[in-house]
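One chain is shown next in structure tokens, namely the form predicted alone.
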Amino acid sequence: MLTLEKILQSQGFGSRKGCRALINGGYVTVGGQPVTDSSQPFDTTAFEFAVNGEAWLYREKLYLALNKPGDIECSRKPSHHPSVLTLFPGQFMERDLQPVGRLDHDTTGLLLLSDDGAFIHAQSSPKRHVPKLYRATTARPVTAALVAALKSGVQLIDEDEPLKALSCTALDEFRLELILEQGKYHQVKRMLAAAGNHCAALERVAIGRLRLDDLALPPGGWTYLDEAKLTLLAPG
């Protein structure tokens, strides 16, 4: 049970003193009810309220996914380009959503986010080996050469081990998919200019079992991911 001034605080509705005056003023109703009482406690499962007539369900903890689209930097303080949490509520800001990992300003596709620091730790460790599938569009054609590459191995500058490819397809003359662990900086780019070729264009498509095509999300488009889509992240 918490207090109905604690459930808008821990949902990013802003501090005590102003999740309390929207309950004052008459703009949170439980029910279709007002509540103006702001000490009144209420059972947080499946708990429903709405805050100047949005609908909310109270969480916990916010797991997302999102389609991430061009031209969005995965920051909260971005450089160039808008951050991706303008995507967003201003009350998930609030709950200190965070991106987890990153995907370059100009790849688009599959990003999780959560203000669950232990999720993000979690999902972004090297440790973890979850699978990631992205498709590429290259500059110059794919060859069954540049496909046998990227799957025995490419060497990068900084790394002391050739990087590889756990399985690579070529899709048609100018794009490919390949399947990635290891999650290091700028990989499928670099992989792809140590082979010989160029990515013109990046996408994420998958992250584990779970598919951004499953999702049916425009780009731009985001939803809450319950247990079972959760699932579908572990490793194996």
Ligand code: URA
The other form holds:
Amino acid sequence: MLTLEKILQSQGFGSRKGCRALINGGYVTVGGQPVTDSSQPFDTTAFEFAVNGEAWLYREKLYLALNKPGDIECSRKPSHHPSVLTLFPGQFMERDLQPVGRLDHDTTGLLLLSDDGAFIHAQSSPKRHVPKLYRATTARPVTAALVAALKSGVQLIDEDEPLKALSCTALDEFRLELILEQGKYHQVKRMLAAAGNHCAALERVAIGRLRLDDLALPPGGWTYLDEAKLTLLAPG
Ligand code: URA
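Next up, the form predicted in complex with uracil, please; the one we just looked at was the form predicted alone.
What follows is the whole complex; the chain from before opens it.
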């Protein structure tokens, strides 16, 4: 049980004082009825409430998937393009929502976000071998030699060992799919360059067994991930 004031605060509706003012002002309803006592306790399990007529479900933590559009940065403090966080309700920023890892500003596709520090840490750990599937469009034709090089490993400057794709498949003359387990800086682009081609466009289409197609999100669209979807992110 949590007081309504604490519930609102935990969900990103501002300071304790601000939440109290919202409640006292009659802006918060539960089951369609205004609740003006900010200290009234509620069971948070499947707890629904509305603020200014907008319905919300209490969520202890946020686990989200975004179909990241191009020209948007993963950083909270972006330099040249808007931050991905601008695509979400302001309450999520207040809750310290963060991308899990990063995609380049021009890379599109599946990006996870959460305000659960332990989840972000576990997902981003280099020890966690969750395969990530990318679809790349190349500037020059995809050859059998390119696919073979990406599979056998290419040496990047600044890396001790050659990096290889777990698998790589040509889709057509200028497109290929590859699966990576690591998440090094600009890894796909650098691997393609090291193998003598150039990445013209890049999309992440799956993380583990969670596929962007199955989420049916338009570019810029996002969804909450339930338990079943989160289990698809498990390694192996
Ligand atoms: N590899 C890249 O080069 N860029 C990304 O955004 C992700 C993987």
